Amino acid sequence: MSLSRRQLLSGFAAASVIAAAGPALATETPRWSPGLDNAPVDGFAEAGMRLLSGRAPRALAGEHYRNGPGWFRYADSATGHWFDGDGFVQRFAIEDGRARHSGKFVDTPKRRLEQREQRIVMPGFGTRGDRNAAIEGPDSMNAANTSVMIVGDELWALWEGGSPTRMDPRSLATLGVRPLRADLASMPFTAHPKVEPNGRIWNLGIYGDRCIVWRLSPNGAVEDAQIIQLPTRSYVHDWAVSERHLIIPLQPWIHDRMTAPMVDGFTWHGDQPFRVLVLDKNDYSNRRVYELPAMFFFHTGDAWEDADGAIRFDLCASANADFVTHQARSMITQETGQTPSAELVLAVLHADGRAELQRSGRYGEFPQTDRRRQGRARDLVSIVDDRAVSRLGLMNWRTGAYAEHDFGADQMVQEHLFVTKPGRTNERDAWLVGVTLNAREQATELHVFDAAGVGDGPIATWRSPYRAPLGFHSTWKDA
């Protein structure tokens, strides 16, 4: 029997779940938790890996941040949802064919007044929360766990709802949150901004059937945000941009009613169509949409437009929403259940409204791109395999060659970044980095693949003394 990612997230300390895999795995894998709450740590100070196996490259020098949700309980109260924990970024430092390691807290409103009484007080995304708190909008919600991005010299820890929230990227000491703009303090800013080549930032804020559509300079000044009305109201967590269009899949999970927590305000519409709407980047009155079977996403990976007119993004889509509604739940609450597995797909849009999507008959979810041709035509896309928990894959849609690797059944593996190799041009001159969590071991163990030879292995890996938690998002920074 095969235990998969999403299984194994639902049952992280369930014996019964890891005991179902059979001899390979029984019950001598230790258990483990996706944070560190209850504990007397507020992070990590800076030390040094252990390289495990293989030589890093020396030209391979910069910082892996990663950032996703660390604390989720007290003695006697818990978060309702994975997806509400507070925010723990980790800072990976390679640099000489060495690896140091990191991780803190991000201190939001939210952590501060939690941590002085002890419970959790704020509601979330699954969340009740005290009836009673003090909510003086969305940042005072604000957890800053889901991703993280460089703007000029500062780190920015980002969460669904609210306002960016500022850190230090050498110490991770946090500096406050950022309003965008005085008037638009607290507006949405998701935690998938998309980056041009030249460095311009573009993102959305989604609420109900409208959107705030930001783009800012590659230092974070805002140059423009106007809000657009949306063709219906959707659960939008990740987009695409091409060189020309915003492309804002809307899929059929759909807040229908307000209610505490907010998921269960979600209604699932399989009779209805999953859209995706297209916006001229130049004129958002000139926009088109098209229509695709019902599926749900999370995440996509890059757009690009063929010379046709045709624009291409993947993204990973399932058969419905059970994952957020239920077992992103079950993490917290230590059930065990099943979810359909997410199939990589290539949703292609023509010129003349009709739209197809190209099925890869690969499975799995964190979709990652070469960022340097971010709304550029590319062929590569790395996922974390959904259905076998300890697998890397590489998707090359032009040829429909896979590779993958499989680090065995105690890791769980997560996203895995393309960095380019310095004067390299070639999508394949580019190095993965990410992380794994060894489960049997409990530390955490940081990855280099060559893009180019990835079911050869790592070409270098380190261990670090300790486990940290598991993490969403990843971002990287050239020395």
The other form holds:
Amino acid sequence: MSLSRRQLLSGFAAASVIAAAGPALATETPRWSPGLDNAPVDGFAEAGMRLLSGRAPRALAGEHYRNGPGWFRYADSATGHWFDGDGFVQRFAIEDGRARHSGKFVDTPKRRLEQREQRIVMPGFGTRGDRNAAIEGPDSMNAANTSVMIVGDELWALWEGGSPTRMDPRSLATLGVRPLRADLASMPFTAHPKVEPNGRIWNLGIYGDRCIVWRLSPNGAVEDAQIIQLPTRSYVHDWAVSERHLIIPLQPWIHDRMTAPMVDGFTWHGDQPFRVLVLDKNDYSNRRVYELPAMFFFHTGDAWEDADGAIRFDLCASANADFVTHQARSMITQETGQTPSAELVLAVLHADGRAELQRSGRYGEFPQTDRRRQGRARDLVSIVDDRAVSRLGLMNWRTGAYAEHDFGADQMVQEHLFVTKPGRTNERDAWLVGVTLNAREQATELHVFDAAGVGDGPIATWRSPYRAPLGFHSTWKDA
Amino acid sequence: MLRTALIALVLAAGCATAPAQADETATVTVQLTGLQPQGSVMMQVFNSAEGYGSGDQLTARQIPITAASASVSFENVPPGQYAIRLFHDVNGNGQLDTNPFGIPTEPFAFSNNARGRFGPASWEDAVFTVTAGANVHQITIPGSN
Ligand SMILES: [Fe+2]
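Form predicted together with the partner chain, following the form predicted on its own:
Shown next: the complete complex, the earlier chain at its head.
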């Protein structure tokens, strides 16, 4: 690591620095509002996107699948939180230099019921729902709206409180919820599974201060599932896996009251540390807990371990939980407010038990890394920044270099994924493929960057004749 | 997104049978629909809020299920206030199966088709009135998760 010492902070100083350094910029108009309209009830039939600029490399062929909330309101009722909209899955297929787009709602029991009754019925993360809602279990409330992953021949729409919803990746037809194993029906399965380069799938499911650790084969069969005790309750949205360890960050945002909506039952405990539980992949009883200063996060990049035993993983960290408790609600009511900021940091867990944060001074969210290198040493992580203007950034932790592209104030930039160039192995031999919502043009755009030249702007951009909802997470499938 | 700790429904698996207390004034036929044709339904009947809360049942039945619907009759029932809770023991192991976090993996239901929000339906939502003569009460079994 050759970052300057100035950037290498540790201990409680880091918490106050993050709190002070996050430039929370007030916005005049809610830039996100076009992305929080209901998508068309029948979705978008597959159609070509218009090439706006550049030229897509011939070798780039595959599908970018994307999930996110796409339905927020009926005539007389609305969801109470961005996180509660019905899952809307989009498919961007790139082949022979052309791009095609389609989108469909995940046909969940929740959506079927609410469409039938034309009102919000089910409670959610930030939605009260009808007190007489017929809740058979978590999957009654499953919005299937957070992420997508390809497993075997299926596309799974993920929602952290319940089961994956299986879909057909070509037609986006919903195949339904089928338990991963009969005795494990209705168990939580986070929206951030980790896939080893060999295809093995790891995931968690959090329930109070307990957690299921899932280990699945590449085709989705349960190889192992164990319940472990966590050292504390916490909101665990994302986590990390290195070659030898499972890394579970436990931030001090704790669900300690049963109340509706659920988000109101969380308390920010800024006086408590940010703990990190590290488990040996081969023996979960072999564990260790590290402590970092209090901070809030949604997303990790990925983890790796050095020869000296230190574990490193990227996080997008903010000073507190204000975004999730306040702003993600006011987004639904289209109120203006402060735009959130999270700083890209690298958590370093030393073999001697010390933990520290290496800061980047770069702000953004939705960190993405080269999935070929899952759990392995790497230099790069991409983030997107949606404060006053929208930027895609690519951080190099080894050199400290940061490349960025400015999409301007009219665009909302979303997660950009690493796509490997065929037959190449260098980390920079990749494209970054992602979506923006162009508010001025009321259109969804698909962009391809060369990871070696992010600052040069997209090498190809396509535009749809309509706008699709903002989303959370994507996955890429090579053709 | 997340719903940790949302549901921990606990239904006592009462399957002992007890004779209905008779004063020969009412019959109650409970009709069940929406069943998978296998296993048994385990049904408990309560006649007070206290009994409902503590699991102290008035009577209970085990009803073998061979079709999508089934019915069971209680004779000589004194008119009054009653509530029913039941689960469908689909695999016939005599208990309401749950996943490791205590969430039922077999269907369960209450009279009035009442649903609990984060637990069993309340007495207030499940209570129904039995009057002298013939009474029919219909319960639809929700699909299992
Ligand atoms: Fe996420």
